[in-house]
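Below you'll find only one chain, the form predicted alone, shown as structure tokens.
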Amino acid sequence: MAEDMPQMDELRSWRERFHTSLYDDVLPFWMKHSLDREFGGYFTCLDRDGSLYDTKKHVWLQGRQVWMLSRIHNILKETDGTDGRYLEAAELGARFIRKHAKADGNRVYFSLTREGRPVFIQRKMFAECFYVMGLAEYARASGDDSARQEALDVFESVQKFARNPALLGRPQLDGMPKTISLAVPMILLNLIQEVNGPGEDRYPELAEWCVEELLKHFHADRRIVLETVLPNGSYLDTPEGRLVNPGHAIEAGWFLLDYACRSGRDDLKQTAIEAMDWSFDFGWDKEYGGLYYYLDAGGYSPLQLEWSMKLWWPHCEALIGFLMAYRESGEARHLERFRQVAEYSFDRFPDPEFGEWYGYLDRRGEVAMRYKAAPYKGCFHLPRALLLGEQVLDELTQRQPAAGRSTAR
């Protein structure tokens, strides 16, 4: 016993700073500077000090915080109880994008100005899921049944648009292979357990599918996870598909390995976690530290030109991951992983004269972008790692059983 005690020390400390990260600096600064209290909704185009450079809201953006603001009071609502205030800026995205965001169809608009009018709709379907997930969870901490109801009535349509992309707009042209993307299903097996209630079980035949397409990129042979393959899962020996995600990939794993946590699937647990350690060994940089952005599978130089950069998402998601690996596989190799991301990330990428994160270095780990909210980046990535994470290290601490157990909710 006496020799675990270090490493105790270190998972106590670890979810101290945890804690302290999420409610002493990342929900102050998006509380502080991203709620519009004018028209509604959020600013999701702040500078590093959280000065608004644009007034444009994102609305994926939108639904991502209307759940994590939901999410926080709905576990402070549990554990120490909340003053409101964290529903009460909830209720403000919610109703703003209940109002503004919704097109003909279901579809949702991928952003709007800052009073409400449309922009700009994608031919993809994550805003769509991002506003089913925001109004899922503001349901629970709210109680309004239209809201759920809503959700429900949105990600109707979303398996529908994950099944025929061309209702989005996105015809499958002659010389186009027919492909299916690892952000498909891993956000749908997501969204399941988002818009299920307690002790449901509304979409088994979807799961099962979304596990079934998930698998489908897991490469067992060349020990990688694809972000593009063919429909029988086979290899297509293009740039779009070599392409690897190292941090998307390891994303996939933990919602697998959450998924097989809830449903008792042993078996996918051990698929979902040697996916993790595949997209790691194969994606972090042994020179300067941290994960690459993209990779190609066969070597060959990624098109995409920030290939190399370090991006804060990929590492939020590696924190969450390999504290769940470690969780159900107690290998210390797990919780070496951790630490080394853990590391690497609380060294960079936190601000601490403003608080919050970058979200954008260089490949040596330099700052690259100066801001703190932009389309991509928002109150989500950061402040879920810090969350979720915080629960893992709890239950680590406290030593209770891993069988079964769920992470996200």
The other form holds:
There are 2 protein chains.
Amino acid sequence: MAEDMPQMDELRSWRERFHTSLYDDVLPFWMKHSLDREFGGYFTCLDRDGSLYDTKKHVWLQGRQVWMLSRIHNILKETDGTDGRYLEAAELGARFIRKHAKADGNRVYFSLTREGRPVFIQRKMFAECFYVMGLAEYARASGDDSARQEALDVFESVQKFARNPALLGRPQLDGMPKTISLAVPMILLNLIQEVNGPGEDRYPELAEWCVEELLKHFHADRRIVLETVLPNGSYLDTPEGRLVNPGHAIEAGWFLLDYACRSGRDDLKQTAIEAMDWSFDFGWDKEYGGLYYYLDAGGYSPLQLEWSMKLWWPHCEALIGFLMAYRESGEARHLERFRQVAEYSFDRFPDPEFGEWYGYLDRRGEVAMRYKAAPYKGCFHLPRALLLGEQVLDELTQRQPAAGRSTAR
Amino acid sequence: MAEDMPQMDELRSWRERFHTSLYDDVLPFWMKHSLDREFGGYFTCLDRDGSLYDTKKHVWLQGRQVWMLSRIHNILKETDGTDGRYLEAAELGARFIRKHAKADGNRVYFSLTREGRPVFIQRKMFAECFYVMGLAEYARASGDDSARQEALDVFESVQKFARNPALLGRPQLDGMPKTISLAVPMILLNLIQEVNGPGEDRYPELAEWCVEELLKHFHADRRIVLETVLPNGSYLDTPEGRLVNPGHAIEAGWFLLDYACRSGRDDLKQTAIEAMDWSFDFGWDKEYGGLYYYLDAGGYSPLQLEWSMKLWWPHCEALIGFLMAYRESGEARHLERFRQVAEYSFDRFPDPEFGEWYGYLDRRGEVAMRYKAAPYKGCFHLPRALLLGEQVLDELTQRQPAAGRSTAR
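Next block, the form predicted together with a further copy of the same chain, ref. the form predicted alone:
Entire complex below, previous chain first.
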């Protein structure tokens, strides 16, 4: 594939923008405002200017921020060098969750008070997943083997919860159709990569099971990725079964593409890229731009009142996804899609005055919520997209093979 | 208070509009589309034109529709006469929920399959409340004393759930502040009136407890009604504690005003009306019109992504509330507020093509969801507002005292 120079200039310019955003805007925001030096852990309810509107600490974001800061430390160690500030901040969160976030039976609370007392526990397994993700990367950053052991131990429980969701306490009533959820194989596939160190290949069978389960949600006949399907993969004609979350579907696509690249499963690459293309075609708002949050595959109104909003994270996933798709396909279409998402996003989400991105725009692209951190928005999707995006842009502009420094690691 | 003729003309014209909407538009929509003659009960997932987008049956709306149709039957029996069609439709729902909606321990499921198999149960007591409400009114419509006994029996359980929410299965963790919720005394006060027949006065002590609890949420210093406060009524400075739902607050106001009128508690009338005024002042969108769904009393962005949407039901509550406030106060301000809400609502919510109202507009007042019925929207808020509104408008235009036919009964 021959690259013309203007395109290389464009890619270098995006690479520069991603790098600068990450290290001069986004990470400084979290390092300045989220660290709780008094009680440990991270504040997760930050207003536009970084001030607190609540002192509660949401555990999804504790685990994810431990992961993010540890990853940054690990990357800087290998490249530009580091003064250790990100590791120290990661340790602040790791110590806090290890002390306070665990409930009985390797369950993990959803939210804690500032001091670490439990507030709420979900009947879902995602707090557990992000706990594993955080500790696994933190163990590599710190060399703390007990953190690695604990990540592996909780990961065993997560696999049990995935096989038997009744363990999470949600009753399975007689009239509720038995279904499977896209989020479960996605997060497990991601966690397998997280708990495996470089060059390690534990859980190969689980990974293949995840791929199988993921693919049940990819419906080529409808050119759509469904959140919820019957256990054999067939379509369930209800609001739950018709639900499409285009950003989540694109995230599933790049998880799968990354797995395909790592494991040499070339047969999966095309499927993964197609799923991203379908989701973009269906999910992009042709009138106002941006990716819808939710859609109904049958064309009905979704039940979710916030369906037409434009959230930061689906756009973050699409930035990573279409860069990876372009790297693998070399097709102009994928570069064009990356550009479309990047221009939409950098035009609307950043807050030049106080830093970081707004998280929630209305359908027309106007800021709907002024806060920068909330129970589901923290130091994760945006810095991850900037970091992984920069890595792919490096590969594209330097034309280096991905080698040991593959994207999602 | 002297009424000038143009104002009387206006009130008569609204009375006509309410009556016509109720009997020629809204009730026919539900009678035509929601009745499941094959399995019993009501369909609660109806698209714009009344066609089904799901066959699930949501129990809040089963109970509320039984109430609504029974109430219409009871009203028509006393006034214009009836061919029994509403009673027959009420029976269709009452039989279905009595057969299928009860779980162990007088708990009531949240949703059922079309055939009546249980799909989901909430860790809240509102399905139980609407079950009581439906059966109590149905018993008066049908003369079925077993329905009345069952309503009273489940109401006893509801009181237990209200005193001890742990019975509903939600763990009370150590770091979760103990709080009280506006919805609980509201619904109990309402249910007391529902289970009491005309002239009956059971549960007077419970009613006074409800009033006390309600008033803890009315914060005169901030001119605001809060959804969640500490058990002694004090302000909790968190997103939960700062949450304001203006339509819900106005509903609390008219529940209290109605109770005050019925029980001769003149001292409460002013408080109830003030609470509606505060909620309107704070909750009306000065830029685009309409009542916001949620606001934060501290001026932060609420956590609820749908906060700025304009929902049909807060406007329905405001129609009833300001008509009742005007009836009691005679102040032009309250008529003006009624007019403002009525003009906003009748301009935007109705669907002249297929009938009924849309339920969900975006902040600018454009239709956001095309369906007419959904898990929380059914044959209830709108027909109740039209029915009770017509009754108050009758009182205002005929200048008859409310007598035995008080509004919320």
